[in-house]
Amino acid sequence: MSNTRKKVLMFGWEFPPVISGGLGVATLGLCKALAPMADVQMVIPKSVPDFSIPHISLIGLNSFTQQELDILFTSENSFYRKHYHQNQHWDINPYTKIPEGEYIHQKFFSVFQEQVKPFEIDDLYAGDVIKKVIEFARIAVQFGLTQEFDIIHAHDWMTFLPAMELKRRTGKPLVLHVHSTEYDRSGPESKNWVYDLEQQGMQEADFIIPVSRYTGKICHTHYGIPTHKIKPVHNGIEAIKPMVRPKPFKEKLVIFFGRITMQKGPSFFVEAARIVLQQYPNVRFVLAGSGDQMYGLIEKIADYGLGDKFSFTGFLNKQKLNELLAIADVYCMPSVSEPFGLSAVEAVQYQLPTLISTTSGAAEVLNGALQFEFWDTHKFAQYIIASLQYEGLKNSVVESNAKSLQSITWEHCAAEVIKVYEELEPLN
């Protein structure tokens, strides 16, 4: 690769301080580490006044005024007509069910018939997310066409539309960063518009960067992407000084944090906890996070008569999460499908023994973690008990994971991404 710094036009959906989970944290970490090596323009739905990142050009589409948009759209693009419009008749009335494919085309039609107006978004994932994704793409494409760049780099399906369109328009190479897939979220039977968009994006990209070999295998096996296009790069994490906080009670504390959804396996955490409490009653369990399984699990725990042994905290900000990690004894990540699992690495920073499912990217980098099949709640439970009872085992897990931390850095991640960029040069 030449010594000239590459200009990267990057698209993200989450970005601090507007985040909902690990995607925003990972995007920020990579951007900051790339800054010394490349010129990065990060285009996101929503930026916050007075928030900036050194050496990163941060463009929130919510900051464009009507006048600025009118200038961008002096000649309306053919984005919709060229790639998404199908000459078919929609017989839409209150009594007909519209197949999803036709419904999505109707959304494109509606968005592209509207006069462009300032992009507004309060909650990144509330309301009609797909309509917001299409509106984001419409403006992001027009903005991108006014910029100079060498590489297009997009993070997850919400940003694939403008990235694909700009590749078609400019011929610039496209890199897709896959932090999570519809297969992870919904299982192997998920074949919907999001899945189709992910597959189309992966097919059109020059390279795909999954956050683990585990996710790379999913891209190959479930999306049909050839292995030569798949370049796994593990996430990193910023070094911290762990918070010190006295525990306010005598019992041991075992924690789960993440979305309370099928993908994250909270039901297996509850089942393992029930087994643990039959043998080791002097322990409490915490589920930190929110999601569609929360109320069902609360009812199940009540049916088991274990309500006094469990706490649900809801979503925790970084400060509250660190306070929880500071008093915990064991961390658990029983995910059904986990592309990486930054939360497991955060727990390692707090010197907690980590119990993680084999179906996770973190299992590839945390050499000391105790691993189990997510469905094997008996083995999971025995690992919890052993981690609480045997100091030697706990210390061994913690020490081995501490060594693994030395290579789990954003600087290492960025260096690997630059290597992928270098392979693009012949395509430029």
The other form holds:
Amino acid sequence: MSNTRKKVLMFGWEFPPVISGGLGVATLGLCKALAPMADVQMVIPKSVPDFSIPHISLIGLNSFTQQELDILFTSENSFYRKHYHQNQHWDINPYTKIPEGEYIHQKFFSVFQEQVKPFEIDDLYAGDVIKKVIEFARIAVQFGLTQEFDIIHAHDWMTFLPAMELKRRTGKPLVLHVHSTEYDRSGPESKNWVYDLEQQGMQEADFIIPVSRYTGKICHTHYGIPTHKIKPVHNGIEAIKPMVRPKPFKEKLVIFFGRITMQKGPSFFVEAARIVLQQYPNVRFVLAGSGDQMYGLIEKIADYGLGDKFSFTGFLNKQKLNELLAIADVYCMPSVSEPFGLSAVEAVQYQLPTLISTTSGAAEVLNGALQFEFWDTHKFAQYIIASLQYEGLKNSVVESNAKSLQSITWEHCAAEVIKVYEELEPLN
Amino acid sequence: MPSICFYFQVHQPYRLRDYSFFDIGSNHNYYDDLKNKEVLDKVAERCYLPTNQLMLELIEKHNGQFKISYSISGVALEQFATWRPDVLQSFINLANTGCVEFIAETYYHSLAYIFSKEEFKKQVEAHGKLIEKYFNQKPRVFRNTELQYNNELAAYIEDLGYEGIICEGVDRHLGDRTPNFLYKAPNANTIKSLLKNYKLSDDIAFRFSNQEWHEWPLMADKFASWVHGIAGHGETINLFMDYETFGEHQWAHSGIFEFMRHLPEQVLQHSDFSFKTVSETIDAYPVRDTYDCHELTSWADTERDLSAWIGNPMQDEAIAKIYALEKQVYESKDEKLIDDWKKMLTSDHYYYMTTKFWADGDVHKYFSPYDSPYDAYIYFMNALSDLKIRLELKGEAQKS
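Starting from the form predicted on its own shown above, please give the structure in the form predicted in complex with the partner chain.
Everything in the complex follows now, all chains and molecules, and the chain you saw is the first one.
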């Protein structure tokens, strides 16, 4: 397969401008950088008419009209009935409970029974996501069958269903890009339908591209995937010109941003802050983001009597995030499990000293970052104090990170992905 | 010869806007002017103007036999003067009838009595001046924010020169006695306590439009017959309620205005009965017994305590931190700063932070301009941070 320009059929979920986290940013960055080297068709749930990217063909399933769908589905045969309704071909445990109190196989059944309707989705992660994922798969597969391509490349579990199905039906090689796993999001105890789907996908894939060696290790140890199939490729980042803004107060500012969930370790940030404030009261802390741990942490901070030292900003858009980075003095990412951690790299672009947990992909690429075990709040606090106090330490962290930054590019990432494509054996 | 004592609470806080972290140190405007004006307009149209008009008509119709009392917070009066002078004028018109009395309270509808007696005194004084300015009356009766009350407060208020004080008639302190007499705190000498008859007050304020209630629909003649039934074992029936009962909590189509329109004539059909303002009530009747209320009570929620304003960590921290600034704020001698600080003492800010029933989504949520008590806390603390920065800058400027 080498030396020819590959045709890649890609499946994504978040995609700009419809994004809520790092996945959308990463998918776009990779797509853009791949464009000079491969023909990429990107299938996503939702596209916006006035958003396009040069050399990338963007297909939003929401743009298919009923008429177009009817044409697509004239060729839909009894495949689904045979394979899904009777749960024969399907290894995923059909009795896995999902939160809504239904069984997954009932969802499959109802989605495939129904007359196909134009795909509608407002919020990618609200409501019955699993049902949306199945509806997405149903249409995406039919669309895929009408296209010409050499490789199937899917980003995260939401898109694994159509990718696996197309591999089965066309014999084309399958590459799964793993930006985050259920292990990261819900911890090692979670063995649910999403986990099952991820594992099934990884087993059927020819190659898995985790966004870090750290995540690759999870694919191996937690999902039981042989290491020869795992090809870690680090994300890149687009170069920016950092915003400049005067700080409207005198105190030093220490920031955390990301979802306020167990995975991101915000409670360790709070505990470390408490230790810091005992010694250095003239520091402010910001928790930017939202999530299910937010209310509990607000109460905890009030209980500690630190409410005037802490600010919760809620979810920040890009502009506000830049405003925050522009006035920050230290960036913290105490994630319990962080596949990559694009935000840490964004902080590096602002020349902030970065304090990150060892359980993160960013720790592999940011050579200067101060690293700690996420639970070690004393060490974490000492790093905050040291970064604020010792210019020498701060400067060496910043300089070393700046060097690392030079190789964290999407071009580099895309070149690595192309190498993975080239290792694929032609199957037909 | 029993009488009815109607007293209505009128209050609007300066709600804080969604004051974010990004405003700290750079934007010193804490208020949601748009929202505050919007609420005021809405309540003016639905409640203040039509109810004031009705009260005026009733006073005229009954030749001075229908009398009522109001407590209007200083921050409400300020906002009337700024945005709705017509509402202010309608209250002045009522004052001019001679049948309407205005009650003393804290200017900022604050919890200052609990957290700073000094500030409390200043606010009561400032409120008294405002009442005199607009209504040409010197209040003789006091009521604390949301009827917060205990023995100690009664004696304290007596020392400030007031002759009466308003409170909730709380069952656990009244026992099997009726609220329909005047009482006295055990430690007070002369000040008389007027206890709210919560049963009859809440029939109007809360249950009026409740179709599940076995007395629904409540008509003026039925209510008057309940009032008349008190003859012989009571002297004053204290009907205390939020003024927004009329047209806002009980919507116009519930018939609340018609009810009120006919109530005076129904009550006065019994020639022994009359209406009295709060001062007239304390002048007319002697103290009949001691009302011993050591704990702080209020008219809020079923607990009738202070748990709607204080007690959760967010409320406790916000209150502790804002009151801690008192000395520094006054030392700044910066009027705008002092005013901003005082506006943040308004009790509503802490009420919005309550998590008591947040999960069930009830009355607290309905009255909150924010999405959650956590948001209320965040905006308040952000504004507080900014206030502290201003104080520091002021302090540095004063030193140099």
